[in-house]
Amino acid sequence: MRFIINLTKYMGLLFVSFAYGSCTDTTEIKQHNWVLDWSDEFNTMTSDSLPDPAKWTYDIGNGTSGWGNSELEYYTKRTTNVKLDSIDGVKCLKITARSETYEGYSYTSARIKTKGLFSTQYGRIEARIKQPYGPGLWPAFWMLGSNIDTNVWPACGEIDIMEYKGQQPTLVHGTVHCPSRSDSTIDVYITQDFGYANTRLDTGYHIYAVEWSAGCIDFYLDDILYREITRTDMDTEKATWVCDNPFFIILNLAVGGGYVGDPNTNTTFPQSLLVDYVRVYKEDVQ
């Protein structure tokens, strides 16, 4: 694989893109005839101030070693976890992380999902969000197949959309995982870190989407495309391209875990991810 370092200007701001083979030029933006298809906005309040329950339902508990990550929370729908809210002005869903004593854990957190509800093939997904500070801390909004009661994960496959590390404000991931072709137990994946050089994600709203087309997914930070991955790109990692089916979409905030570390002194608690919207959006094929 060839490393590519793309330095490049918009609307004055300097971004840096990390890019691995054949990875679509930055600067050509697809065009769509975006049409919505599907929103929650987060603008009203319900009786219990939780999310709506016709479009959301909750992962309870810290799963099978920590769904798979040996994260550290557990996972809950009580209101001092994941409620409606107003902050500063902006209506939004409020998922924060705790450091306490609860079911045996000791952080306890939220992660909500439109499974069962709601599922998407194709089409631009987006958020806008502010994300949360500090060591330890993975907030993510991403998508699983909607096929994974028969097709256990890997084999479902997975979009993340938008993956952080609360320790490196500055970057975004984007990742696509599928299963292996020689044993689909096996997780083969594909990622992307991308951020701007002089501006933190945990200081303002900024809009996390792919735009997710038959073979390809592309990955945007405030509109910029920063990465496509392809079937083509599976097919060379020896995988099975299996993100042409429906998916469902997630929005967590994890506490430890592989991917991100254990909090350290230096990450402080309570600790919030705040999503003003969630929006997909369909193709216009008039």
Given for the second form:
Amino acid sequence: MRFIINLTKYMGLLFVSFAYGSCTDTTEIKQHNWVLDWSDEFNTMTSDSLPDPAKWTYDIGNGTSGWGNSELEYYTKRTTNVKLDSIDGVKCLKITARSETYEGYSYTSARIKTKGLFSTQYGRIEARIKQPYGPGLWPAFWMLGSNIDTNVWPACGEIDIMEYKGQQPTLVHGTVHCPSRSDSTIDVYITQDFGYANTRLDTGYHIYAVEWSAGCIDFYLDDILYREITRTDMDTEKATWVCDNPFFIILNLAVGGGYVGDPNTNTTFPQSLLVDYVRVYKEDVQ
Amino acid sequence: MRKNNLKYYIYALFAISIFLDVVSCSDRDVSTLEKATQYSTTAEVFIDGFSQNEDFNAWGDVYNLNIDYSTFYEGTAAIRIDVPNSTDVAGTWAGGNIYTQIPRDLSGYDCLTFYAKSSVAATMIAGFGINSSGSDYSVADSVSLNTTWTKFIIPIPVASKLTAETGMFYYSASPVNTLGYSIWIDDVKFEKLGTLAYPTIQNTLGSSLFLGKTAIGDISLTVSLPTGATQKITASSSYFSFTSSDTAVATVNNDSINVIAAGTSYIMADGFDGNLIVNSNGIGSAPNPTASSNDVLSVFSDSYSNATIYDFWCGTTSISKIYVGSNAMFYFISLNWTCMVLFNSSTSAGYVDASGYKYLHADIMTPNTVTTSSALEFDLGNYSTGSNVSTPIYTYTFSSTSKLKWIQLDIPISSYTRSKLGYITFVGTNLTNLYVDNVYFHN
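Now show me the form predicted together with its partner chain, since the one above was the form predicted on its own.
After this comes the whole thing, all chains and molecules, with the earlier chain placed first.
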């Protein structure tokens, strides 16, 4: 395989291979011609300050046992938890987790999704995000297979473009979930964490992206490709690759749960996830 | 190795390093060298030994610091501090300051880090910025030690202030349950982590301040660490550039707040979240006395020289001294009764002869809501044939408008024996807290 060199991406791969040793020398840096297919810049204020209802709908409540993760929050559609805002000159979506008693739960937050409104199969899906901070905070920018209502999770597949733990403000986590080949109710996941040595992700905006093509998903933090997860990787884990279907997008800020642990005295509420934009590009087919 | 030998070994180490410096310079014509305009940016304070040009001042037990070649975090050596027992004749605590003879430019770093552990769980104060040249950029951290090596991070509040710093690292530790123990410290160095965030000032001012100047004192702040933990430190107010949100209520400079009027103002520092909160009721300190000092025998006043108050006896009252600028006053908290004791109960020195004076003056003020059922009784304790005899001389009854007003009392005392006064007693009825100032006898 030819090794195509793009300077910044080469440096990124080099960094990752020193730090984690998980990428092979023969990983090809692909060239793309991206064309913008769908976006929400969060620049246009709406009459109720909620995000564009043509693009986003809501998950409400605590789901089943904290959305399956023992999360502590009750998701709402109130502007105290989700709204368009302008902060430090950036027009953004602001999702806020609050410590308050509501509907029997101790925290509130929000989870919005493009389910039923927009989905994509392949492409570059990116968001520019400023993280919250503090133990027990779990923001995510992720995707689920659009066939989830008939192919119950994990059979629908899940791509986590960005997950982050508030007590580790220097790390992003990228993950792909697929169903086990022997039992499609069993989740098999491959995950990679990555971060900068001397920059936190909550003190400024960073770009979180995947470049997704048939049988292959590349994970990016800013300009750095930090992991590629492929059909072959899932085959090795005896899982069925289900990421050749349309997926919809989700943005949320969870509180507590098995992945991140619960908030403690080092967590100050309210905490906000700020999203400058979400953009979906397709390959230019000429 | 015995402790004494180690101490001399450390001094020998410094002597040798100085000697080496001299030897290396003597071959050059120093007159052609340019004078140094920048200080060294060396980050290391102690790795496997002290860095060049460092010296050490011991506090408390002067033998407390040693170099340990068998227990260390990494490399070949660590500092070992031997905290003494509380009965140790050499000193009852261990402390010291590592400082440089030539200042360093630390402005490129954002924290001091080190590894430490102890033989028993203990708390040590550690920090940097104590130097002998007068300017005070000290930072203190309360470090919780246990038997596992742990990395500690002490943030530098404003690194640009440390362009010429000599105070590299200081520590102090006391016995635990009267017993001594050991602390090991290794890899002490300044670092630029780039991952410290959200420096936030904590409000440490009392619930209300008097008109006039209140010293700011040390600033308490928190900093978010990349580990998700929040670090609390105390830093000299010299680091900060303060502004007052309402300059009609209070103005501020580097080291003091001047409260001008009733209201609330927030004192913020450039580059920091959080603030100090100034609340003022618009009340100042007691009016200055007008009596001529020839006619006065004073016990407690900034306007006169004073007889000695040797002690306070009290019921459940707690007593503190408040300064407004340089003006001091007493604050009796939860006043049931308290005595200003005017003699030394061990030596019987002291006592005040007030027989030449006709009045006892006192300025009092309560910050609490009071009614006519609230009262303050004054007693004089006069020594007579073997003991102090207490006599009530006056009771002041408050009213519903007394709150936050200075009340000036001149109590007639001519009918009381007062040639050898041992104490003045303040007895409160339905009173909570009371400020007292300008207690003196006069004509």
